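A lone chain, given as structure tokens: the form predicted on its own.
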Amino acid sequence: MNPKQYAFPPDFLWGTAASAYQVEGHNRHSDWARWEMEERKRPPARRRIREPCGRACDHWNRFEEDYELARSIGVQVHRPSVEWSRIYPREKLVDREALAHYRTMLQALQRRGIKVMLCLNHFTLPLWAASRGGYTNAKMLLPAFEAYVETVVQYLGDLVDYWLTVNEPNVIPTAAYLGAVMPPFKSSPLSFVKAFRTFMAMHSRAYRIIKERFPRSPVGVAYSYFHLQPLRQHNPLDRAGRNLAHLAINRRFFQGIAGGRIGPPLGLGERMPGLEGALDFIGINYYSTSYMKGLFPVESKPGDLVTEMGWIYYPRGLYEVLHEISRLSPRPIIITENGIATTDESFRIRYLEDHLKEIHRALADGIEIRGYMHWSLTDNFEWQHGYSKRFGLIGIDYATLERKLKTGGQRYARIIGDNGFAEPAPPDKEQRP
């Protein structure tokens, strides 16, 4: 028997996947610096942040390494974010050696041939911005972000071939207004309302300011669009929590992009100014599939095979979000996220391996999907877990810095130097040994 062939579109995106605060050290004017110091006041069984990002992989300085690796795996798009608090440390004053530092930086991926998707906010604040409210108050925070956009765009805009405008506006207020895991620990409905619509409205003035200066770049956004499940198939409660949380932080940014409209429980069906067709194609995170209890998440249960990161290994999912998104909006996606906390090197290649396989499916289905970034390029700082998760295509010892290609890279370097891959086929029956 042959083995089954998993071939991708000639013109098919390979790439990988950054986060500044995570991986460049020394961001000391973030809200994460102050809330990562906060917490080593506590007792060291009530941390809610296991340790400081402190340097970090000190990507800052060892960029050209990291870019010479991904070029080593044959990476052809990278998907970096830039960190707001370095470019503006305080609010009214731009570090103009952060901005070429940056510009630096994405010249050093674009003279390896490697193409950039830049993401603009990633989780972080400004400190000076956090401490006036954050995310709850739009009045501040919006023209603040105006300005930190324009800037990035007039000082770096001609080295980006696609856009990111922020990265998965529906965690944030899930799991820091919302559910308390992630800075500033608050657990407030009315709060993650505010947080969600000024992640909306972020969206889609970043979305303007990029159009009216570079019309024909593709702007998109990285949404952690959650697969959910009742936890009890059959339990009404279950049910009725799974499709309210679903509309929530899955439908409604989309729907509001289509219409123009922010619907319940976001907003009363009012119309946000900039927001209808603010997008040009969809970034797609996924990990991971979890539960419903009533109105609680479950993030899984007996049986369930789990990663590292305690969440289900569920690639089934990521076909079922693909056809999902495409019957709510007829833009182009892409993966944008993708990847396992793990140091097991063949569970990391299984899992690749496994997503690639419904990302096919879901091609052959005449979804349009026109690439894949998985996370992370390095092994980095995973915000409240600290650097005991390892997501890196490259492993990274903390105690020298050193760079290491993993299994899981090297694999990876070969699919995408065969633009695919084939499943091994299953031995012969009739075959002796």
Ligand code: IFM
Given for the second form:
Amino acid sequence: MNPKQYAFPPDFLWGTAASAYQVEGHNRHSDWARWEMEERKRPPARRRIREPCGRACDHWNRFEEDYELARSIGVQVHRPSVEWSRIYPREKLVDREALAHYRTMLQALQRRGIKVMLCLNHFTLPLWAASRGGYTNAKMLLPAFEAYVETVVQYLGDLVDYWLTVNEPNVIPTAAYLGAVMPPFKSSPLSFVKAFRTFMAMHSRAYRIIKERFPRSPVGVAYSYFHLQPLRQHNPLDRAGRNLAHLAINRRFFQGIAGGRIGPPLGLGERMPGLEGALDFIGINYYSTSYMKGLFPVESKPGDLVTEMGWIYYPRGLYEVLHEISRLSPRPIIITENGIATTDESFRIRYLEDHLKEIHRALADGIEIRGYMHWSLTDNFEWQHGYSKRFGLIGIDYATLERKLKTGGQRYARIIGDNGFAEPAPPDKEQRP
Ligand code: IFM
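Switch from the form predicted on its own to the form predicted together with this ligand and give that structure.
Complete assembly follows, chain above in first position.
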């Protein structure tokens, strides 16, 4: 029997993703740097952040080496972010040297023929903004964010091919203000709503600012579209919890883009100026599925195959999410994150290929998917889990900062080179007449 072929469209974009704080190192003015220090004051058993980020991968100084490895993999587009607190260490103070350094970094990608997909906000805030309420103080945050976006667009815009306004505008509200698993570790529905609305406004304002200067540059959002299931399939409370979470965390954002209004539970149907139509492409970050038990999320149940993050291995969910999102919005889709925390390279390869198969299946159904960015180019600082999770195609030895392409990275390189892959039929059984 012939091998099964997974050929991708000729113009399909293959890429990698990362975020500034997770790889650069030495980010002293960020809210996360402060939270990490605060956590050190708690007894070890009660610490909610495993370790400080510190020098991370020292990507700030070693970007040439990282981008050279990206080139060797055949990466066509890379998705870095810029760190707001680096550019604005104080509210009204632009650090020109930091901006110039970012220019050099983006040029290093460009020189290697790697396109740039730049993200403007990836989980962190400048300390001065966080200490005044952060995402829950829109009045303070939005004008400051606009000033920052203007600066980035003005100084770096000519080097950017694709923009992402914000990363996972649904995750920080949920994890930091509702689930209390990320700083500031709150559990307040009101703060969740405020933070979510601020993210929607940040997105739409950044969109408008970029379009004003670069009308033809594609601008998207990196959205973690949650694949959710009721824990007990036929339990009405679990079903209701699932539907409510789905509405608030997944649908409302895209309905807001479609109609310009914010529906319950995030709003009362009022208009948000500038929101309607503020999206050229949808970036989807997909890793897993999860359950709702009433109003409470449950990561997995006994018997589920899980990754080292404790997340369920569920490639089919990506296919379903792609279908769902394409019903919600007519925009083209790019997978802006997908990857696995593991030290087992055969598991990484299986994860990669199984998810690509689902993308391939969705493409065959006619869904417009333009590209795939693997999370992540290198191992990195995985927020509250510190350096214990290894998502990289390139491994980092944190003692020496030596980089090494993993077997998973080699496999990804071959897939990019062949613009797809073939899966040999299993021997024997399939070959019997
Ligand atoms: O590392 C994170 C990233 O910052 C946001 N999306 C999920 C990744 C894996 O947890």
